[in-house]
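A single chain, nothing else alongside it, follows as structure tokens in the form predicted on its own.
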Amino acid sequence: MIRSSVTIALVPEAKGGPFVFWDDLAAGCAKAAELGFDGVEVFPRGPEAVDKAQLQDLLAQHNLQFAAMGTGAGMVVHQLSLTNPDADIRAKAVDFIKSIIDFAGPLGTPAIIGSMQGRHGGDVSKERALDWLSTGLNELGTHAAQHNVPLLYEPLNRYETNLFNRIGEAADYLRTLSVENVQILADLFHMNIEEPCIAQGIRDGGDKVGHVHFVDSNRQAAGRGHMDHAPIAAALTEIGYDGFASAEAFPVPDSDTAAKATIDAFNKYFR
């Protein structure tokens, strides 16, 4: 059964980004539970910024699951990526992602690699960048496997990376890795830009799709743009997807309204 989730961002430097709830973990969890979400997806400044005991207490108190944990602060705050030409920076990127895996993994939760994948350009060819990306994903996928959780890799749109933009291409690439537990985060906003057909993109990902960001064409809550979610929901059912549909959306016009619109759309298409 596909489960609902909503994002909570704890990264002051990312203020204004596409996250539904901001700054207050306790308040975000309480509101998520009140609206009927199954889980929360947390984006911290780093693992040290989240009190694990408090998080576990909040999840238990509100009967919520811990859907995923983001690593985007590694790029936003520290300018780290897996394809940086500086080997020391690549090593620090791996260490940062491992720290997120080690926080979330014991709780049964995967880490997300999105912006920290980086890009190629300048003196770095695409072939070289993909070689570095593969090295990083193999090491990190192996590290995640120690906790029996997948690692989530997110294809981004062309304005954010030039490595992989479409789900099918990313799925084919991930199957070349030496580890099998690196899965795809299918973000509907990025897919709306890059895929000729979003539903077919989901089918192209097939069993490699491990997480979904459930949003609309304008990165607002599902139902507040022009995306047709019915065939997307059908495609997810077709591939046997049973993970989270998580709202990584702008809090427009405000967090509570965006969250309510999301859960209403989720119930319409998945319940």
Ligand code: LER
Given for the second form:
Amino acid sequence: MIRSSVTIALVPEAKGGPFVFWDDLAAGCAKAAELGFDGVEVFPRGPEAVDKAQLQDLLAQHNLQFAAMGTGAGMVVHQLSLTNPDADIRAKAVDFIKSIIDFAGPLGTPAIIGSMQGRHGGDVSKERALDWLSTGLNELGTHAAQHNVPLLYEPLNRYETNLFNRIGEAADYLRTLSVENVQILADLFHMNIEEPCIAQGIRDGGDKVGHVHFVDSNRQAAGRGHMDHAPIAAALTEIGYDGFASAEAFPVPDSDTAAKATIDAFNKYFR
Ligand code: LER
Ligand code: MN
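Form predicted on its own done, so how does the form predicted in complex with the named molecule look?
Below: every chain and molecule of the assembly, starting with the one above.
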């Protein structure tokens, strides 16, 4: 069964980004539970910035699942990426992502690689960048497998990466890795820009789809843009997807309204 989730961002440097709840883990969890979400996705400044005992208490108290944990602070705060031309920076990127995997993995939760994938350009050819990406994903997938969790790789739109923009090409690429547990995060906002047909993009991902960012065309909460979520929900059901539809959306007009709009849309399309 597809489960609902909502994002909680704890990264001051990411202010203005597409996250529903901000700054306060306890308040975000309480509101998520009150609205009936199944889980929360946490975007931390780093693993040490989240009190693990407090998070576990909040999840238990509110009967929430821990859907996923983002690594974007590695890029936003520390400018690290898996395809940086500097080997030292690539190694630091791997270490940062490992630290998130080691925080979330024992709780059964996957880490997300989105902006930390980086891009090719300048002196770095596409072939070289993809080689570094594969090296990183193989090492990090192996690391995640020690905790029996997948690792989530997120194709982004063309303005954020030039590595993989569409789900089908990313799924084909992930099948070339030496590890099998790297799955796709299908973000409907990026797909709306890049896919000829979002539902077909989901079908192209097939069994590689491991997480969904559930949002609308304008990156506001589902239902506040012009995306038709019905065929997308049907495609997710068709591929047998049973992960989270997680709201990574702007807190527009405010966090509570965005969260309420999301859960209403979730219930309309998935229940
Ligand atoms: C970035 O645009 C995004 O969608 C995030 O989920 C990546 O970290
Ligand atoms: Mn996303």
